[in-house]
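The chain below stands alone, shown as structure tokens; this is the form predicted on its own.
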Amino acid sequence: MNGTDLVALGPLLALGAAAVVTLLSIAVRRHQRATATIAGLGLVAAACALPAAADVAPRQVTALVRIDDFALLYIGLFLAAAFATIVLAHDDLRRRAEPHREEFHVLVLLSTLGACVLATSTHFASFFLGLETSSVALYALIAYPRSGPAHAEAGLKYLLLAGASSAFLLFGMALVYADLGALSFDGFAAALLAGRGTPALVWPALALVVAGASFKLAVAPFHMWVPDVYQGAPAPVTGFLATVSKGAVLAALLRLFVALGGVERPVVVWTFGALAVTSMLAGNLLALSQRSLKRLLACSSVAHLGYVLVAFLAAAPVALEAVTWYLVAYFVTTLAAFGVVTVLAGGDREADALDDYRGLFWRRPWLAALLTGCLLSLAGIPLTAGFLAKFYALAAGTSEARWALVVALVVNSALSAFYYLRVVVAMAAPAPAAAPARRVPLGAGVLLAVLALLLVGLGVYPAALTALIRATATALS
């Protein structure tokens, strides 16, 4: 490794630096604000030496990772999540009155670092070391606040089911090395170019491995799991896993499968087009029951992740350019529709049940204005950044004749409106008697109006957004 490999590495090295200074400042004196304020640090000294590995880019930095703009890209999105999570969590932290709570944003670190680390996988051997580091600090922060049962159980649901997981797709990867000695992705594309798989042996392996990572996409049927977690999780815990975790696995997804040409194979595109029908058609029926709006949202994350596999069915560099764009919205309206959810929320409870926004446009109208936005970019409404990210998932769809899929798309997006807008009416309805609002803290405020702004910008001015999707989508294609 040489000068030019740590540049490549800058952003990765500076969030692991960043990771380790936070821990030393702790034991060297217990203080929230102070700490939070260094992790945000790091996260922008790591988003300070994107331009810089940019120019070196793209680079093979050993057999596991490659460094290039798609790379970058996601990497950049990483940061800019978990410094969203880290300034709503300041306060959420500071109202539950936890004894130790500086230890949160560490774990926001390395959960953060390993999503990078899949983001740069082109091995197996990384994309599990990245899965599994950003996993095991979810499996903490999920469980963070001990103020009562739901937290632990949540934590506890996840560990058990990731680890179940985890054990998928370590024998997955077992077969493929197995039969064919190659663990790298290029390396397992050459050896079935060249016909040396045995089909008994890497058909069963693929499958392992797209049934693990199923279970931390949240597809269905792998998805039973997200309404409880996200239930029980701090609100920007939950939005952090429905966005970092999420995209980490789809970004490590989209580099195997360019390498190894899986829409080319029937087999690949009715298993991805079955799963995405059932996620679409399972989430949103699910969420049209549910009375709390974590697990409503929850619930639509499943169908969206439908919606995102849609655009993962399109030849590269469609489906490069489709999924990250869904991804740049979808994290954009997540962060901002979880931002509400904690700044709403008051004493040990957070403002989760239904109720708990009626008559919300005549006590707190910004945020229902805020909130709204979301549903409706959720819903795919136009003028909003979600609008725009199911067009391209439409496009990608009907560039590849996956006529099914697009019909499937459009039924399920009007089928979410209706719960989508059942939140809307009730935030217009008339407000019952409430207790004082809680002013906003001027960090959460701040972040809150950015994501507004991108919300809205981006639905009506995307070009220079596409533009530098294209050019990663292109580069890695």
The other form holds:
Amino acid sequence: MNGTDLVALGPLLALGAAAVVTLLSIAVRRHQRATATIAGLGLVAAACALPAAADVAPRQVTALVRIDDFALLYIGLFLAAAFATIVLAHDDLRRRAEPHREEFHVLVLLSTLGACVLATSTHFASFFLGLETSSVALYALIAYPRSGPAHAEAGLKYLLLAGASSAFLLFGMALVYADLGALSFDGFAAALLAGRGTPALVWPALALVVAGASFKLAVAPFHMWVPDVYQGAPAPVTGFLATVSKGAVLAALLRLFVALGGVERPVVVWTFGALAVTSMLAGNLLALSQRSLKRLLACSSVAHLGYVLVAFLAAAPVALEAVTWYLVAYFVTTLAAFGVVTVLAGGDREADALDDYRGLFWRRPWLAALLTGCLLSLAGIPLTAGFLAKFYALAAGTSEARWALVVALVVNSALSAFYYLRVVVAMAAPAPAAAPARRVPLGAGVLLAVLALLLVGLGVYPAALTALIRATATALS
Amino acid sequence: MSLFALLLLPFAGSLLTAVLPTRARTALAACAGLVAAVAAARVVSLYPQIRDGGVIRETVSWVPSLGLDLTLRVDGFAWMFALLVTVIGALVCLYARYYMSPDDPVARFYAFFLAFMGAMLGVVFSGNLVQLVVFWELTSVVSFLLIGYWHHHVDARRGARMALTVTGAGGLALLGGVLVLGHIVGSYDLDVVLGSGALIRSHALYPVALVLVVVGALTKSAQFPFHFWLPRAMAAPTPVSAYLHSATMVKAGVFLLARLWPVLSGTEWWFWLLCGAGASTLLLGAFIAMFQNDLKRVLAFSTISHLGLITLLFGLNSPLAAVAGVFHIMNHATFKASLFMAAGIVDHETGTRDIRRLNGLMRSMPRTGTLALVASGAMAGVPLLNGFLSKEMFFAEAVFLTAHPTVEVGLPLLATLAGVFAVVYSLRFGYEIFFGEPSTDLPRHPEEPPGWMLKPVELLVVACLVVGVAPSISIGPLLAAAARPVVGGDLPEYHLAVWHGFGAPLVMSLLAIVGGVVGYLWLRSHQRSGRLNETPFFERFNGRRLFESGLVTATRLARRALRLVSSRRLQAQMFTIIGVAILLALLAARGVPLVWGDRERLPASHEFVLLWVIGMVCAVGAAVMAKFHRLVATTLMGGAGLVTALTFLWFSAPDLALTQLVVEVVTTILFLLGLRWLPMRLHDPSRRTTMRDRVRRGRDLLLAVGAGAGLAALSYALLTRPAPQSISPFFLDRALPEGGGTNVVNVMLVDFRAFDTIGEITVLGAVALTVYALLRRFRPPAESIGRPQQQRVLPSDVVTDLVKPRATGERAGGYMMVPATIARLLLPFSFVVAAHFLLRGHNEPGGGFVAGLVVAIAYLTQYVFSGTRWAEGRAHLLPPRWIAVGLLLAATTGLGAVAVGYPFLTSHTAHFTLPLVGEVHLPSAMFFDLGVFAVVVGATLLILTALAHQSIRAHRPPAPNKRTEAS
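Write the structure block of the form predicted together with the partner chain for the protein whose form predicted on its own appears above.
Entire complex below, previous chain first.
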């Protein structure tokens, strides 16, 4: 490891240092705004380290980590999402009036660090390390508020289920290593493609790895925890969980599959295709009858992962581009949606039930308009980022002539439009007796405005992002 | 003004009107009308460029990677549509100024209205199929907003939602179709697609693309079986209906069919799909329209019927029919917009739209009545009006079509029948409400509307008349320009004239008119006597019910799916995850038999098998008991740990065994100490185990056994194979020469992997501090403080220490005297043992970690037997200092190597001879190990202290209040 390696690792190091500094600052004095500022500055510092790292990219730092444009793009995305989470959480934590609100930020930083490691990992060891770093912090984040049992229940469920799934993942990795003698993605792929492994060991092992990763992605039938955890977690954490945690696992999977030279094998296509279709169906059907916005978004996220998998199954360059585009659009939309949920919370409870949104257009027109934009984007209506994302997924599906998946995608999109619109219709309904509204704090307001701009901007003028993603996709493949 | 500017103009106007004061009706109408008029003027000025089949193209790059460019393309057909969109838009703006009530938020109306106009222009101008879909969906969304404009009406909201669901879903189908087309052609550019007709029609995916595109078009144009949303959309304000549901949005569907006519038509698929849908819609819509009593619903069903006619015309695969279709699009837009406006005026002036209540309005509003009469004449197909011309062309096509005999006979019949129906509902609209005895019970006294409100209607009706009387002069060139691109460049022979000579088409027209009048009189007499007020027969199975029952079914299915695929119970969630993971693994292993490897096996002995059976029983027992009895579970876990230690010993790994043993002891003791403070298990005796529970548990057991067996089989298969590459030889070979010790494990810890060890002991210290910090404020609940159950049941008069221990002051002097004494005696011995382990660690089993744990165990026993107060009263343990000293020592050792020029943590082994002792083996790693020792002692003791101190704290108040805890 030399100086250049350290520069390449700069963003990760800055993020780790930021976590430590934040923790120490809490030891010196408890002050929520100061801690949030330090954590935010840490994220900014990590982001500032990105260009320097980009100059030395692509670079393999040890066997574990590879810094290339792909990784840096994802790291940037995670940093931005973490920043948004911290801004939103500032509002959320203040409202809750809990004691000990400061450590929240450390956890966000650590979880983001794990996610960034995942995006850079080229080795099963760093894959697992990143995954666990990201998850362990999330357990605490989900159960962070101590008022009421719902948060604790959500945290505990996530802990136990994620533990079980991690066990499968780890066992699968162990089997892979024991049979092929390689843990790096490249070594593993080379050994596998050379036919050195014992099929009876390697394939079940990979199935277990897929199962473990599917849990993190919340792909049906590993999705059952999603509604409970989404609902139980504080809204900013839910946004973080939905975006960063899933995006990181997808990034690592993309790397793994690129190393494997795509997903040409029929068994892989069938497995992921089946996962995609069940996710879409299960997610959308479940979402139809939800009475809570957070649960509804949770179910819809299951469906969206199904759409992403359709893109994932295309040949490598298209898949990279499509998945990344989808993720960016999904990040923007989801963060904005949960941002609205966060700032709408009043008193001692979150705005979760659909009834809380009745007549929102007449009470909070801007927030309602933004939420509508988010829902339309999730439904894939044109001029929002979500449309192009969905279009990418469809184009990826058609490029490989996977008609069954394309049809499933189209049908499910139609199905999903119904429940998204139900929320919009509820918001447009006559307002009930108006509850006193909390002012939107400045930080959150600015953030939501930026997200709204992105939501529409990406839908109208996608060229810049496309060019960026294309450059990174070629870097990886 | 470029095309892009023209396209952006309505959107800009939309933004402008959105920010104007919401009640400024005149200003808003003027602004919107001006925008529409300017756009219309610009469209008109494009005419010379497209008149002779010219095409205007403008392109801006959007997502080039996906073949998505913003391309605007105007040919004659698009131009004609743009003209309809802008001119009728401008007229409706004027009309709406008078129609909308002063209480309505008019700014919103005009903003949406102009946005819709922009979206519609976008559809029409699209030179790229994907872009067309984008604007297509945009029209759906904006129409949702417009239909739901009076959002306080539940009808409006529902109607809007239904319209959007149907047309939005259709748009998705269209998107799918467009993607398939793009896949076939390799481009989404309209010009390229239009040039690849033969390629597309011969492609295997042609039916897929066709069905998807047609579904998109049929939903938009409200064609059977998707026609049901249009009548519900009549909840919109009438200007919206006049614009969207006559001239523009519903025409988008047929626009698409015409647009792709050169590419997709000419096949059996096309013929049957479109003729089937078109013919059934034509007849069905006209039939239902006859029985409607709401003015707007009559018009809605008539629109459905007329769109069916247009669809049918395009479906006939004949260029002449296609020209007729284009012609009818124009005619229908003109007369239907005026009719909607007339209906709106009637509604506005009388306060009702019920045909049964409206009568004899001619007397009070003669101008409106005349206009409505003429327009409904056009709708009915009366000669000298524009509707007659296109209908005549249709009749001609129906008669001269060469196809299957049933079609040849059936189609003219069907056409005539639909003509009859059309006359009937036109009479009901135009004649019934304006003639006869004037109604007296109307909500408002009817009078003529303001002159400007009638102007748009007048203009449109005049257009109907002019076209109807002198078609070849007025509309001829326009029609030619518009129809040429549709049929692919070469116009067929046709004559636009009122008089074609006496032939079959004219006979059909006359039959339709006569039959219609007779039918109207017949129907009226029935309705006057209270019959036939509802649509017979068809009311029963219409698409709306299908739609709604579909939704209900979907909801019910979702509920069932909810129960099946989602559960809030952790048990079910875990079951699914494990089950599916195992299933996936099984599927992956399908077809590849698991065979054992050929590595040499160690002989099994009975003792060892027995040992493992015991260990497994302990482990399973611990898992089962964890729910029912924590103490037993902890003990059993210790048993399993012990078997593990013995296994290590069995395979000649005494160092591992030793470590495992002491770790087991420490963790068990700490567990036990911690258990003391956990609340009692809540046991509900009323909850009985049901059959269901037993089944569930049996199922879980099966899954657990299956999963365990599977993983075990995989592990076994792995163990029977030679490991591909192992790192153990590396360490075994180098431990002595490079690390200077023969205990490989210890050498790895303090030398090869010393860096890891430093990290680990740091973590250990941090964990201990965390435990301490977490438990610092913990107050045990009251029920954990009292005496244990067993001691509480004793009678109070028994006074010995043994049976009533709390009576004595200090535990170490009481019933614990004997074990406490033994434990105290053990303390110095354990120090000696620890020192022994520490010193010989480099070469023999032992080391700092084990030594630290031994000391920790010795202290733990003191706490357990003698009590916290006693132990701490006699020894100053200061665990944090142990940790600090240990860490410092380890770090200093490492830095020492740096000081003499070696990398961090390099070890050096010194051998020298001391008198009496003999040769001494003193590696520098010894100091490092000492650091490990200190950290382990400190960390364990700190955790211990944290737990033990609970007993000397005040317990929580008996009635805990959640609020106080949170604050």
